[in-house]
Every structure is written in C-alpha cells, then in structure tokens.
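One chain comes next, on its own, written out as structure tokens in the form predicted alone.
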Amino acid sequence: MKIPPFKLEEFWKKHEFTAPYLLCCSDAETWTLQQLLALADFDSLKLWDSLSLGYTESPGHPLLREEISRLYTSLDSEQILTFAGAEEGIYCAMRVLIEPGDHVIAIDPCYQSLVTLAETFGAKITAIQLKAENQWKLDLEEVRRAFQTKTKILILNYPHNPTGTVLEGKVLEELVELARKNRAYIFCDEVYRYLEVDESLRMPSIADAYEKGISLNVMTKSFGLAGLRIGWLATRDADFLREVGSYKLYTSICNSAPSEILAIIALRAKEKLLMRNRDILLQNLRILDAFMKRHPNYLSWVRPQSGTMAVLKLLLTISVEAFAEDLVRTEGVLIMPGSVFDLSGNFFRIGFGKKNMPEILKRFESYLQSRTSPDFAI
C-alpha cells in the first residue's frame, strides 16, 4: 500500500515555519496556556494540578468524552471516541469502513485524506465538484445520480473547507434520506462547526441527524487549540465505534494526558472561546469585504458563510502559482494556490481567523497595488 503525497500538509511543511506572514491559516486564533488555565473552573484546575503523566484511557478521559457529548443533542459519552487530532480519526474510520470494491461519494474540494485514504484502501470514488459559478452550492441531483448499489459512504465536509459554504437544512434532510435508502454511512467533517457567520444557518450534526451518521470534530479549528491534538468521532453506530476503537490500539493507543485535561478546561469554557474567535473572524470578514470592493479588477470571491477561510479567484493573466510564489518571495506573505487542494482554475485560499490578518492583508494589498495592470508579468 503506497499513499500518495499529502499536498496540503506538504505545502505547510515547506512554508509554515519559514514564511513570515501566513495569510492562509485554517484555524482560529490560538490561546496561550496561561490564557486557557485562567478560564478553568475549580474542578478543572484541580484536575490539572493533580495530573499524573501516565497512560490515559484509550477511548479518552471519561470527563472529556462527557464534555464532548454535550456538543450533540442525542448522544452520550459512550458514543464519543477521542483521537490524537482529527487526522487519526479519519485514518481509523476509513480503515474500518472501507473494503476493496466499495463505492464512496465525496464532495470536492475537501481535506485530501478524506478521499485519498478511502481510495488507497480500495474504494472507487465519485467526486461531486463544487463550482464557483454555482456559488459553491451542492448540486443535490448530482449526488442522487452518483449513488450505486455498492455505495458505502457519502463523505461530507460542512461547514465547507475551504469555501466556507453551509448546507441548507432541506438539502441535509434529502442527503440523509438518500443515504438511508441506500444503507450508506454519512461521514461528515464538521471541524468548522460553531464559526457560522449567521448562527441561524448552523446545520445539525450528522451524528444527531442520522443513525448511520459519523461526525468528525477537533479542538483545532473553531476552538483555536491545534497544539492539543485532540479530535473525536461521534456516532450512534455502536458496532462501528467498537471496531474503530479497536483499530486505534494500532495507532496512538491513547491521548496525551495534559492535552485531555486542557481540552476539558476548554470545553467547559466553550462559550468564551467561541465568542472570542467568532468576534475576530467577523471583524476580519468586514475588513475583507472592504478589501474586495477596492480590487474588483484583481480578485473575485463568493463571500464565505462560515469558518476561517475564503476562496478568492485571481483575475490576472498570470497563474496563481506564479503569483503566490512571487508574493511570498518578495513580501513574505503566504497564500495557498487552489492546486494544493485540487481546485482547478486561478483560485487561492486565504484565512481570516487570526488577529494579525489585517496587518498581513495590508502587505498583500500593497503588493497588489504595485502591479498596476491586470496583465502584468512576473
């Protein structure tokens, strides 16, 4: 079994700690240890102060699983399984679910491993391509036509990475009915849940909406705690959860003990964490609105409805790859070309979840303004 290169993570490996100005971060503003501990309640702080650095329970600390279950409307702690980040959850889930010859429907673009691992483990993939000209909206009829007798999983990715679109409630209901009719799982990457621009558009978690729904989430994105490396799967499917829990024993076995307690602290203070992170992204989105209005000859976009990222289209005659390379070389500003996540066309990704985004955007704007013609060359 040979897994192809992970383009997005290879991109980060090359640039994340060398480029001075990251304009394409995917996570919300992070927290320092001191800031997080300041939010701890009495019982959580006692857990931290008395922490023993031994092995932890493989499914996750019971209190951590209990706090995670509170994020759902119909699940309890026994229906939660934690992992060392979201990526381990994806790997273990696909290893358990996929058998050679299975058919998988996936919304594209998405986080690469969702599709690459399923294909590597023997599945045939039908990709449903979101299109900018359709406002990045999902074509329900295209999904309906994609179902086959061997369809095992429908892979969703909402709130969507990287376009920031959300699913309408009626569309989600139709997808659940399609999956139920075909006895298929729905695996939904929900890592940007809680960062909807309009909170009334928040869709139900798939684990709550469907008996064969599997929800993936993590402390990284909406909560701004990437360094904890705490992710989880939530589902009402007890057989799947038991199998994937056994497979975890071949990977990390258990989580980091300090990370589990810090995640408990964060989840008990989740309203404060999410409020701050939403305030930052909403303020930055207003700045982006004005920026996009100033540069209609250079850039276009579909304004994101959720998350910390937006997809912009470069309207210049040069390739976005050459543009991005020159930008990071001359200004130290990093954007992510669409080719990194297999999006064809002159698209690129920016992030707006960080406090320093306005400062970096000014550098990007200065670079744009130094190019006075839409057909300049590098």
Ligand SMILES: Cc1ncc(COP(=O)(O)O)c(C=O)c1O
Given for the second form:
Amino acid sequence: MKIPPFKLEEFWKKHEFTAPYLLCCSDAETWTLQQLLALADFDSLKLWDSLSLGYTESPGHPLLREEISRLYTSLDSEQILTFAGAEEGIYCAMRVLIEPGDHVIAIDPCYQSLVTLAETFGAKITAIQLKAENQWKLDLEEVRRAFQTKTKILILNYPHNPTGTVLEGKVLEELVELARKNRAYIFCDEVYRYLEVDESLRMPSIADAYEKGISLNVMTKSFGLAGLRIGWLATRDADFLREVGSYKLYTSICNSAPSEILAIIALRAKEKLLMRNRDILLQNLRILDAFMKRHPNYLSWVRPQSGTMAVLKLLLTISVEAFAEDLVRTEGVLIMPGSVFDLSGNFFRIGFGKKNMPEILKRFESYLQSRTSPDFAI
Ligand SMILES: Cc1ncc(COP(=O)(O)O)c(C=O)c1O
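Given the form predicted alone, corresponding form predicted together with this ligand:
And the full complex, kicking off with our chain again.
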C-alpha cells in the first residue's frame, strides 16, 4: 500500500526548523514546561511528582479521559479514546471505518490526511470545493447531491484549516439530518475549537450533536501544547470505539506517560490556557485587520471566524510560489502557498496565533513594499 506524500507535513519538515520567522503556524503560542507546571493544582502536581515511567493504559489515563469528557455535553470518559496527536486518531479511524469501495464526502481544501488516508484505504471521494468568491462557505445543496447509497462518512474539518471559517448552527443541523437519513458517520476534525473570534459562533461538537458523530481534538492547537502529542476521538458509537481501540494496539499501544499527566494539568487549567491563547490571537487579528486595510491593492482575504489561520490572496502578477520562495530566502519569513492544499489561484496561508506574529508581519510588510515598487523584480 503506497501513501501519497503528505504535502503539508513535508512542507513543515523542510522549513519548520530552518526558516527563522514562521508566519504560517497553525498552533497557538506554545507553553513551556515551567509555565504549565505553574498552573497545576495540588492533586495534579502530586500526579506529576509521583509519575512512574512505565506503560500506560491503552485508551488513556482514566483521569485524562475524564477531563476530556468534560469538554462535551453528553459524553462520559468511556466514550473518549486518546492517541498520539490528532494524526494517529485520523489514521486509526480511517483504517477502521473505510472498506474498499466505500464512498466518502469531504471538503476541499482541508487537512490533507483526512482525505488521503480515506482514499488510500479504498474510498471513492467526492470533494466539495470551497470557493473564495463564496466566502469559503460550504454549499449545503452540493453536499446533499453528493450523498450516495454507499456513502460511509461525511468528513468535516471545522473550524476550518486553512480558511478559519465555521459552520452556522443550522447548517450543521442539516448536515446531521442528511447523514442520519443516509446512515453515514460524520467525522469532524475540531482541533481549532475554542479559538472562535466571536465565541457565540462556537459549533457544537459533532459527538454531542449526532449519535454517529466522531469528534477529533488534540492538545496541539488551541491549547498550544503540540509537543505532548495527546489527541483523542470522542463518540457515542461504542462499536466504532471498541474497534478503533483495538487498532491502536498496532500503532502506538499507549500514550507517553509524562504527556498524559501534563495534559491532565492543562485541561484542569483550561480556562487560563485558552484565555491567554485567545488574547494573543485577538490582538494579532486587530493588527492583521489594519495590515490588510493598508494593502488592498496587493492582498485580499475572507476574514477568519475562528482558529489561528487565514487565507490571503496575492493580487500581484507573480505566482505565490515564487513570491513565497523569495520571501523565505531573502527575509527568512515563511508563508504557506495554497498549492500545499492543492488550492489553485494565488492564495497563501498565514498563522496569527503566535506572540511574535506582529514582528514577523512587519518584516513581511517591508518585503511586500519592496516587492511592489516598480523597479523590483525577483
Ligand atoms: C485540521 C488538522 N487536523 C489534524 C492535525 C494534526 O494534529 P497533530 O499534529 O496534533 O497530530 C492538524 C495539524 O496541522 C490540523 O491542522
């Protein structure tokens, strides 16, 4: 079985630890170990101090699963299964759900592995194309038309990577109705949940909204703890959970013991973590708003509603790939060309979840100004 290259992660492998100024990160500001431990309550600190570095329980530490279940309105800890990051959750879920010949509906663009893995395991994909001229909104009628008798899963990725859009409550309700009528699962990658610009736009988790809904989340993005590699699947579908739990025994078997305790600490202090991360994000978004107003002739966007990212369109005649390459080579500033998401047109992704974003944006702006002066050519 050959898996096509994972374009987005290949991009990071090449640039993440060499480009000095990352302007396209998807995770919120990272916490240091010291900062995180300073937020620990008395009981969690005891767990940390007495930590034994043996194997851990395969589904996840019971206290971790309990803390995760509090993020949902209708689930208990038995309905949570933890993984090494979101990625292992995606891999195991698709491995378990997909039989050759199944039909899957997905949105395009989205986080690549959601679709690539389903396709690799034998699914036929119908991709629903999101369009900038439609504000990157999902067309419900297109989804309705895409359903077939063999449709096994509707794969969603909201809040959306890379556009930062969310689904309105009534759209999600209609999608649930459609899936229910077709006896299909909805798998929703919700890793940017909790970073909505306007918190009233927060979508319900699909695991709460639908009995065959599978929610994916992780400590990486909104919480700013990518290095823990703790992710999870949440669902009320007991059969799926049992199968996927067995599959995990062939991948990581169990989680890293220190990461589990650190994730418990983080989730017990989640309000503080999320508040700091949202504050950084909202402040950066204001700076970005002003930046976009200064450059209407060179850049356009659909302002993001959630998450840490936005898609910008370069309105110059050069290709965004050449622009991005020159930018990182000459200024060290990394943006992500849309081609990484197979997005045609001169689009690129930026991230605004990090504290150093304003400083990097200034570098980007001076490059843009030099690039748009009449006598400049790459
Ligand atoms: C939408 C989405 N899902 C899943 C992942 C993978 O998350 P992790 O690195 O925690 O496995 C990412 C990472 O970029 C993502 O953007």
